[in-house]
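Single chain ahead, by itself, as structure tokens, in the form predicted alone.
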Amino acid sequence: MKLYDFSLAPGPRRVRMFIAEKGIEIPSVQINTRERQQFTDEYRAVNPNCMVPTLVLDDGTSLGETVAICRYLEETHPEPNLMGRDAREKAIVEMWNRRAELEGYLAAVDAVRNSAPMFEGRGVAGVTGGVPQIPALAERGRQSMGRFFGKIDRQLADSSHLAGDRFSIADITGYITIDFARRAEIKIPEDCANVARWFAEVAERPSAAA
């Protein structure tokens, strides 16, 4: 196997931090965003969307969504558990992974690609130019980030974790959503105390620094 990623990237470091929990080594690519070498013919070969991070299985294979790289690394490598052992669990795990996807890192994404100077004219990413920034989308997900924050305090007032009573893929999707929005100067709220302690709790986690 190989993964295709960049060190600055969030998506690709959702993936890093999944396989430092699982304990497992695969060489790596750099592919610098901010140089523009996802656009070039041979990554273009490799994922088509022109987006990191992207996983080349041993037959050739190449996954290009996050998720479903560690979906396949915990089918393949299933200790630690990270997505769930049972119906129940991985139905939980899915939801609030998807929760911070959708409530978080999105919002994330907007905050930062449409405030950012790097990414002037770069608005929508796998887009090699010519998408302008939308200072309103910026605000949006601000605002989003909020609600966000909100929603997973409540959720951490009873639960150890986003997802229950140990780590999954949701905490680490969590946690790199509020590290990233901190580009965009969105910290968390000095009343979700729950989200303070969850945060620094998986900062001491070795795997946050993959």
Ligand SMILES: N[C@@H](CCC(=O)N[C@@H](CS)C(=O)NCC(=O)O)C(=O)O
Contents of the next structure:
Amino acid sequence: MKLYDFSLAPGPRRVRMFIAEKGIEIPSVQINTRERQQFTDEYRAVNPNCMVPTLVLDDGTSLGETVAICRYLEETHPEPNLMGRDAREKAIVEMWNRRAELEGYLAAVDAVRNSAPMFEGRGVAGVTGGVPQIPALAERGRQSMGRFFGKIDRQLADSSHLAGDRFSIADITGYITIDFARRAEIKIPEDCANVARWFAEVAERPSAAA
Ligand SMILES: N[C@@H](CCC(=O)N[C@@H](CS)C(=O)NCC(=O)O)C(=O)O
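Since the structure above is the form predicted alone, I would like to see how the form predicted together with the ligand looks, so please show that one next.
Let's see the whole complex now, leading with the same chain.
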């Protein structure tokens, strides 16, 4: 297997953290998206979406979506379990992972990509240019992040982790989302003490340094 990674991007970091939690060693190659290496012919042949991460399996199969990569690794390396054990728990983990991704991560991406100077003209990932930044989308991303913080704070009042009482892929997505949102100066609101407690705990895990 080979992981196409970029150490400074949040998407691949989700996979790296998942891999670290599993205790797996996977050789990796850096695709520096700041230097536009995702658009080379060589990388397009690996992932025509021109995004990282991509996991290429030993038979040549290319998996170019974060959750698909995690699903593959969960099936091939079941312990420690990160995506749920039975039908009920799998559904709950998926529910919170999707919320973290759709309501948190994508909001943070909107806030960062539509405001950071490095993404000028590249408001959408995987597109070479001609996509202007839209300040209103950055603002909407910030507002959505505010709602996301409130939602997970209520959840974390009743459970130690996002999808219940043990660590899962949903915590990885939520943690990396909040860390990434700092690039748009979005911080955990002071009234979200449960989020602050949980975030600090996840940050202590060795995998958070992956
Ligand atoms: N749906 C993809 C999205 C991956 C993604 O957005 N990757 C970003 C880095 S975090 C990327 O490759 N960006 C390339 C670009 O900016 O052109 C996934 O979840 O894996």
